[in-house]
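Single chain ahead, written as structure tokens, the form predicted alone.
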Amino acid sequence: MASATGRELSNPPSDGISNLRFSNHSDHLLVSSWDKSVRLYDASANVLRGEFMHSGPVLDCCFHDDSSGFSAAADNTVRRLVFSSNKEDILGKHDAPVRCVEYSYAAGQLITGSWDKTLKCWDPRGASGQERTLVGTYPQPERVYSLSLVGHRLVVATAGRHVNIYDLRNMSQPEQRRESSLKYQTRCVRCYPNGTGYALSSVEGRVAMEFFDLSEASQTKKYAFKCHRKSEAGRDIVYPVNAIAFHPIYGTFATGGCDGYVNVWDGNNKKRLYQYSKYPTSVAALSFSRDGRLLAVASSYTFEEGPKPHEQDAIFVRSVNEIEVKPKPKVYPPPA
């Protein structure tokens, strides 16, 4: 039933969910959970179209394309899922869970990001067997936390709030390293759909804005701000900012928190254009659908406060209406 926060999909994951994305071809849903599962839903119809088992909890997965997708697994695994037979399997292995998994059209590979402290990088066109697809591995500072492409760029946020920026046609190592910004834990790092630079969010109600370019000119314009908190006898309550979703066709984005709402932002503008009806829990996961007329949000507890009695883990799909996410004309007052 549509409500204000969006149409609630049946058969939703029985456990944390620990990511949602909708597909570039279509309106089909790939959802990721604790619960062991990937499932595939068509968002439009609110129908499961299909679901895949694994043998520990599910962090991440992505689409390939409209008839097959990649899992990242805490049992080191990473996945190939083939939608029409509803079979897998296992493209390689890390040493240790795998917490990211991004797949790169521009070069044609998958990219996983693990708690190993290695990014690796595999053709899913080799034939089975880890040798054959397995194209490198590359040694990070930390643990992985947060991946995004744009075009050749990868972006890559890890524990220690470090940063690596690298082009995927040269992976030996990256075109920059850098320091978050903000001082606590990366939660989420997602690039600008005009490949400008990236959005980075943290566990203490903020984002970060920033820019590839290191010109003097673009990194005068890198700014972070406070989000998803709020005062309460005269206390700040701060909670952390788990995603960020960019809008395909405007360029602004949502961001999701432990505080159960979801904001929309004009980045260029620094503002933000509309905020949302409240979630039952936090906001676990964001995903705007291809053309930008479907958003849909995991509303599911991150244990941020250890285990308690929690809503059950659902997955809304929201209309986008054009006011929520198209930026403002700036309007000048009139000359004197």
Given for the second form:
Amino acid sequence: MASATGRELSNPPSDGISNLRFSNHSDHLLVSSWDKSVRLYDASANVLRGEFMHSGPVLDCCFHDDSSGFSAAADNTVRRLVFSSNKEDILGKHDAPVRCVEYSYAAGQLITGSWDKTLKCWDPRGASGQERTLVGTYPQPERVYSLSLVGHRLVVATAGRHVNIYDLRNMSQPEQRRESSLKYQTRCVRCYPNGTGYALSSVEGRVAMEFFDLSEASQTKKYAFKCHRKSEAGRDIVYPVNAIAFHPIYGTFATGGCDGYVNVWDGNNKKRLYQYSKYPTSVAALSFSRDGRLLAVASSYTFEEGPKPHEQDAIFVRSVNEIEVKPKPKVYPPPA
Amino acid sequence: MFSNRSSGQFGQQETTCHMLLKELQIIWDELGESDSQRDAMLLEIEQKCLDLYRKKVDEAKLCRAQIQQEIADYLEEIASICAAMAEQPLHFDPKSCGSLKQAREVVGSQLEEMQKQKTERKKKFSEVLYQLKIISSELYGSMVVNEFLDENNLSLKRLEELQKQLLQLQCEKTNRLKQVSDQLNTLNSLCSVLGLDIKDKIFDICPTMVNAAMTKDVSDNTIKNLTHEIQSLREVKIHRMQKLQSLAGALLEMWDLMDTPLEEQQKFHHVTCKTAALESEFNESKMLSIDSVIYVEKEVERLQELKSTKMKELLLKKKLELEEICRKTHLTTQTVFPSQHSLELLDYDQIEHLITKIKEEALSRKEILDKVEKWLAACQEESWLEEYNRDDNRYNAGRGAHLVLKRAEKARALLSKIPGMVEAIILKVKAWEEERGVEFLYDGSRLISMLEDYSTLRQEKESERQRQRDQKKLQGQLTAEHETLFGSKPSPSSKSGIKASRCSTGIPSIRKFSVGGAILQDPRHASHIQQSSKKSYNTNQKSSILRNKNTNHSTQFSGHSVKKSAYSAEKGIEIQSSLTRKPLYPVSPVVLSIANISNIQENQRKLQSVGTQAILQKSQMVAGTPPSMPYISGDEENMTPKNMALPVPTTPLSSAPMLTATTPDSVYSGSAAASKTSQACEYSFEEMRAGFTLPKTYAQ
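In place of the form predicted alone, output the structure of the form predicted in complex with the partner chain.
Whole complex next, starting from this chain.
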């Protein structure tokens, strides 16, 4: 099993894994869970480095730098976690559970999205009181389900299939307001590492590849494709696509679905590069390490069918073979 | 002829013969042989001796002839060898040596000598020939020089000739070695510039040359191949160089155009500094490798994309400018250029041209527009006055009441001028229209008809007022009659009973204008007037005007009754569409206009399809709520676009094409509208797990 699915981390969370992320500086892995904890692992050493307990399920987490991180919890709080001292402080609160959190290195701000239909930007350095920490609150058309950042661009996916695209330097209004090109509820949105667009997945086994540039040339490049489906007796069983993770070097991306599969795709050539063997239960979250050599996979039931007996939640860290993620080179015409 | 020794022997023999004869005569005497017998026997002996001598002489003669023959043979042989070696044959006189046998000896040894010489010469020849053969095969491949050892021509001259030939070939070989090494150097530099592996190239041409330590192949074929390869590589190089130079030119052009920062340029300076370089100047390693060319090409593509987006931004800016001018001059874009659609297709120059054209147009319209502005201001005052006149408490003394009174006074004065103003405008407009041959349009509608409408309305109002006055008079008479009959009654002014709640000293709020005077019942006028009093408007209201106009146009266009007034329509949008701006929720004008158009479409669709909404809603309940996994999909999403991808069996561990299908564009028909209605039931897995439900304050 170890070779097929990667190394399983010991001391996994005791309840559903809401997200996991690799650090930008090391092979440390931050994991948030419904068991109200945020855990810090050293993925290469397979050691649990720290644990933070919250008063409610943690729905998302992210790194600030290698020594601190942030969490978004269902108790409406946004917290800052300091790993070295194992201390945490509350940056602020939303009016409803905070669904997602992203730290922008470009803006030096923390962005949180909540089910209270707002987006909030925080300045994590402003430790002097909550008034100074909160930079702004930006109403959204619906409950925020997923966020993604690239450079100064922020893509916000909400319920009701809205997609708002912001420039972090001017948050007063969205740069673009869009409707998801998929018919069903948005599950995850992730920006391309090259900053030209974003991938958006829905609960109905489909991923849309979109571009920021509104020119016709760019917009003709957009497309959507089906994935995480099972054909049985001529009928498709469709699974939600929970996670998208872009490879930091090659720009290819992995998707994880409730079918327990992780697929690697080459978006430019519209090819599937690889399919990893099936994980015990739904793939809830994915993250490539900073150099793209490791892939963390959260195999954790995402409650798509409500409460039911399910497999143990587990985190697998697998080493990534170059052939699995490298785009097949295009054949260049020889200079004649 | 006889040796001394033999002559001695002969003498001895002679004595022996005499003794033997004497002995024989003695014996014969004893025997008493007869003389005849004795004579016969002596004769016989003598005969026998003679025979023997003769025989010996013959033998000796034969021997002599043989030796002579041998000598002649030897001499002949020597002569032939000498001839072959092109040497003067030694003159030889057999007599000089005394006996023939001696001569034979001498000749024999001479021959031996000559043969030895010949062998040596032959060895030399074969050595030279061997080398010749080797070199020529090295130089010309399998084509061997047809030189072979000619036994009959072993002259020194010939040898020299061959040696000269050999030298020549050796010389050629060194030349060729130099040439090959030159070519290899060229090849090496070419390969390094082009980023190719020289070993591969050389291996293709001549496998032996890969190892530098080995002797180099210098055959014709190799040189030909090398030359050919160099030629082709040079062509590639020139081709790439030209490409790179054209790319560099493009880069420079675009840097210039876009003021690309120096740091970004720095990365490509090695390319751009060679824009005008000769082929020979491209000698840096990997300078022209495919990767490097592609790298630059990518950069050019990226910049081009950037340029196109910038151009687009510029275009957009210009378009906005154009629209701004249009708005200022109350020209609609539709009047300036026949269709909105074409505006999107215009390029920069055309827009620029249009802007100048419109500016000219605006200049010609200015005079009239100023007047219209005045008129509209007057209209506003008129409506204010109307409202004011209806305020029963208008004469209540309070703070600022004198100002209001003054304003009313001014308004009345202004009111009297309105008909004149209208007349003047109509005249001007008519003159303008006659001059131009086109209608004077104000925000898309003909100004003249607006003015005429206004006049009609005003007349109507005037007559209404007249009627009211008459009625009042009549009423007054009746009251008077009544009074005479039944005594006094409360004044009609207080008959309404309810006191107007608003304070008379306050200026009627602007929003009320829209419901105010009879003239302003026409929403079109209302919006005009609202626009004309810009200073009191915040952006919010401005945009609402914009929207108003849009709805007006569309409602008129779609044939919906105008009775369904712009306001109710607008309210409808606000409720039904989340895209619409909420109060105090800033919206960029571009987004707004786009949103509005789609809103209106949506709105209309809604109005038309109230009946079908229930069905849509039902279907959306399925679509909106996350399908409880596993969800059986009928693949309905792929039914709208042409589904082209064949489903590929998911074979793991191999690259497979994606199942792409162009999903419909964001303009959604019924479902978008319906999704709003069913939003309340849409929850994500996490929300359901957390038991999160939308509180009333969040629900719409």
